[in-house]
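One chain comes next, on its own, written out as structure tokens in the form predicted on its own.
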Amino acid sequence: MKRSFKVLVVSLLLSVLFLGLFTVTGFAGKKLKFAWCPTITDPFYFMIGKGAKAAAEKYGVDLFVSEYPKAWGPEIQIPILKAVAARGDIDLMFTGPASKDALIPVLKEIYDMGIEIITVDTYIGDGDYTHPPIDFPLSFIGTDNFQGGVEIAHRLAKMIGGKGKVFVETTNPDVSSVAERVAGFKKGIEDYPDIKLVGVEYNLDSQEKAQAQVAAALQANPDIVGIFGTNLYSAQGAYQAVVNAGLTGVVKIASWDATVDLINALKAGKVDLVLAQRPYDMGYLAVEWGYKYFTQNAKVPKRINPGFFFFTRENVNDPEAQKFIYK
């Protein structure tokens, strides 16, 4: 009798250390594989990937890595997102959507497949993923777009001396990030009443168009004394079209992604402020978080934001600086 209860006992021990594990790693000591796929080729997106592929290193998670496209776009995103999707052997996938409703039934589609969805730098919908319809991605890694075109505004406006015409390049109207910078800076600029928007162009990621289209408007306003610049391709084309007109200096202009070249650009004077996104924490987040989902039942918060850093002629050496531009 005493025999038959101890051997109970430990099946019993078995049973819930089993069950335990199997609740913990949710995949009984299967190995995860995570897929990142980016959205475009640019520093950007690279940098997302080498946050992504250090966490993935830490943490023993495999990580696949889709194609860099060419261009932007959902008819260019979406096969990708398919394909990755149909090899059937991946947890968790985490993108940046580049349109916040066309992306939403493909992503609906893929979660139903069994993978779990972070979104990174963009969001579908309106972002907030803690309600129905749109509840089913685990988070939203991203910078908080809006206050940063709020903050945008105001450094901008100090350096025109509050007051002048300014104007906004940006990309794409149906992107989250871009469109909540816009949003943002024509907020903050509502705080100055001696300052006039007189114009917001899209340019689709093209930096040519950028500049073209800037061009267009300081011959169309040739009194503008601020320039924003929503991204990578929107700030370079802003710079070159006011390098070009031979107003730089006159014209000041504020741009948005650390890359090298607007870095470079600030430092030479061509550019006066860079907002530098934190893209490698992004990465390493979205890996991070997935990673404690499925081994510790992690409740993962459902917006994160790991915040952004301003570079000026002043700050642009220093070495702390040094981590943000990306290289």
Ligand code: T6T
Second form
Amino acid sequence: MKRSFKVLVVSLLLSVLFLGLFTVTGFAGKKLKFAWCPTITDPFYFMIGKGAKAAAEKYGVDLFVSEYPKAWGPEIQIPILKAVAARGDIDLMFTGPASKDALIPVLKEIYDMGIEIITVDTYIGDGDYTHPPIDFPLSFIGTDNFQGGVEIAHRLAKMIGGKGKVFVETTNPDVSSVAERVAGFKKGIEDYPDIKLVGVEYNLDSQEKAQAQVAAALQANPDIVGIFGTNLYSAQGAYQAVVNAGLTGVVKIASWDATVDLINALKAGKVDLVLAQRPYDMGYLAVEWGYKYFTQNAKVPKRINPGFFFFTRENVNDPEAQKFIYK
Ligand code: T6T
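What about the form predicted in complex with the ligand, after the form predicted on its own?
Everything in the complex follows now, all chains and molecules, and the chain you saw is the first one.
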């Protein structure tokens, strides 16, 4: 083989190797680094972290996990996000914004620093990232909360025979997930003229507050027949209040989020319905799409909906349903 030909072959081989490396890492020699910034300490967010870790291992992405805040709120979340961005080594950050509006400026600021953003579980603005003014996040990956609220309304209505007083226990008015659940529930019960919604209370994601608020609602309206707890702390507090009031089985409880506590309560007859979201998939998909975006220039769908699953006493022990429990 002529020397010049050999040089050409070696150069070609080196270029292919370099290109390959570039494709896998996004940047030659640099591993992709994604940051998962949970919104609060709860089993739902642990599941997102679990899914993210599995995808990061599969794709060889470095996953940085920030602290799990002890309470819900932009004032707690914003400094954490800023500190993570200030590390200077993050390519993509995914988080569940604690408020539709209050998180817009900080996420935009982080995006302008060159960090891609995916919101999981909750969104900012109106959640439609396909048009301005908020089109900078790569995607919103989360449940169709409005649809879930509508379906809960129909199922609860059936459980209470289509009539009577109902009550909603929820967390905050400015959080997209729970706000949509409440809106969907209100829409769903419009179909039942004999059902009256007697109150919606906000517990700021505190189970103790939820329990106290439901206890007070039951005192004010002893004839409440149905309660919708819009997330795990709301639902756990709600059923405890009903148990304490000696109304188990009399007041039907529809709950959101499949914690082990709520699943056991369903089995024990203290809760009547549990909607399981798919947080593991949310975390997995955030890392997977981020990886594809950087390495394959993939067009990330602006909205990804992993779906949900209903647990009832009939299916709660089905082997194939167990994967939906947050554990
Ligand atoms: O219901 C989830 C999540 O979807 C919501 O946005 C906040 O509350 C949970 O984390 C459950 O506590």
